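So this first bit is one chain, no partners, the form predicted on its own, shown in structure tokens.
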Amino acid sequence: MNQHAGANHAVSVIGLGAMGAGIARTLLDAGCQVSVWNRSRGKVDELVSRGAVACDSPLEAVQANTYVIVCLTDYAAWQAIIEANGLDDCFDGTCIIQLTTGTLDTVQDHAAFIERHGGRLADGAVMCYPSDLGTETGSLLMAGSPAVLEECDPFLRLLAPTWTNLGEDIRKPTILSRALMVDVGLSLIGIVNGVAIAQAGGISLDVFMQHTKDVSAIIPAEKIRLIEAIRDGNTEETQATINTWGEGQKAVRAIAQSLGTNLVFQDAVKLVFEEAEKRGLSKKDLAALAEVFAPGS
């Protein structure tokens, strides 16, 4: 097995889909020995034209370096993997950099996984797209002992030079890219479902964009206000109440209903303020919203 990363910066990449191959490049282009196994072939192939080695099994790959970098589907892709290929004995002063997206529970199950079987462990998500890592703008949340991140921090700051360190709590790389995903992701499909609505009531499309952009210049410090008033636990202090918002989701409703399209996110969103309603928040702050959303609600 390698020494440590420092020292030669040799690296296994298991899992080549648009980010795993984005990552293999990125190490590549970074002056990394760089192994790779993927159930496709082919996408091996591409990267060896790259300088890749190519690994014939995902048992090749992890005894081929003593870092490996994991990045699946899901974690039953890996599990499978593991079973498949006999892995349970492998893990043996390997340090798994896992970027696959989990559960908490498998996250959990997963770290002891691989300490019983004598690995070390730093898991972590991606929240860029491949052609920004290696860039100011890659970014990498990741958890893990001190002593094991520090070992990974070359590999790291190669995909993200200011990858974020988030302790100790192998969870909270999975929670808190969730967490933004509710954000990005959401505001994603609004923006489309505003599309929708523009294109059945008549609108050209680059009149839309124009305006979303406009439009769009206030969220970024609105949602630093939000997330502020919610810290400091201020809902009360207002320039728009939750029934203001409300109402002009029923007007949105209402529109969209007319013009035929499928109501399927407005319901969503008039879920959220009958609940807000119902516990009585209609006359406080948007930032309110979070006692609909906390734990035990």
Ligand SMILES: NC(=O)c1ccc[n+]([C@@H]2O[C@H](COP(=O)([O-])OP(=O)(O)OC[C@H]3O[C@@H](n4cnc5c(N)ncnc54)[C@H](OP(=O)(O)O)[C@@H]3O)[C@@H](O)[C@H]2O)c1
Second form
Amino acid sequence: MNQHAGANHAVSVIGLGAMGAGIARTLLDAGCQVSVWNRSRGKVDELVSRGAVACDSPLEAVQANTYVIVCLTDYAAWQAIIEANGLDDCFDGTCIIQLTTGTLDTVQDHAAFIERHGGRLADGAVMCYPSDLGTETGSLLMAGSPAVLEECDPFLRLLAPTWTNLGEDIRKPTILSRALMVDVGLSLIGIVNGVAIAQAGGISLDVFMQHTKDVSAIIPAEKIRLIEAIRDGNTEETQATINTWGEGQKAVRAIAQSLGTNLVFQDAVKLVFEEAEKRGLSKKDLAALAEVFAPGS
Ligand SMILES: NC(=O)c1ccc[n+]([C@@H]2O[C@H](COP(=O)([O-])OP(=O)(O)OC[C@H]3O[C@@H](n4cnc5c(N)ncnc54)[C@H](OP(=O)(O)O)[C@@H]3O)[C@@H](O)[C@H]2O)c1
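In place of the form predicted on its own, output the structure of the form predicted in complex with this ligand.
So here's everything in the complex, that chain up top.
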């Protein structure tokens, strides 16, 4: 990254866990002036050795700069920091770039709180590992008023050159990031579960790995096909019905049971297919599972 891209930009970072420290490091590397605060002091010292300015309290961090990036475990941690340090009246004129993962309620309550206290807010979700920040694979989903997002752009751009603007609805980054995490999370949990079954059945993990690569090759195109089928209401045409998939998953469960692996994942999958069968979806494409998951269904 251009080491001068952030020159003349000053920002505070509150929360120096894996992600907050990555954010602070990336902005320092880009030439920003970065003030940092963290509950545990050791993480502050590491960043100070890289050029950050240490703040002794969150109040000092909020007062040090107009732009304050918050990246904590959850919104409850931020709330606890606000309450313990009497920060309520310190947000007038401050622009918070909130990158903590939240829920719809906590994100909305926080937006209302910042507005009531005279601050400005850009709320976002980080969609990459700390090591991706500042590179082409850095990914940030953001929401806020156009004016606030525009003023935050210099910082967002340094973290994720092609950050995404989801508009003014402050809930959108949370919704989109969590929806995407269903896919990523279940795929990764699935692979770990698959490893357990392969190992219990005496399959070498090198062999498993090679075949995973082959089987996974179809996944990107298949995901797009499913999304398009749901969007277009085209769930009749199929190469493998829900019944076929359900039978396949039943076989997985039976084999896992024979091999003695934990069935908690297979039990959850079984419930999904039972629900689909109850709704008469057995002959449809996998895309028709959308009916099982729809609100109020
Ligand atoms: N790591 C990733 O790859 C990744 C990717 C995408 C999004 N995120 C999101 O980024 C956020 C931070 O994640 P992380 O990986 O940095 O987590 P982490 O390494 O566990 O760090 C958590 C941070 O929150 C602070 N904290 C927690 N409770 C606190 C409290 N009550 N008062 C004050 N400080 C408190 C911790 O302070 P101490 O150091 O004093 O414990 C630490 O700075 C999360 O919302 C996560 O979902 C992370």
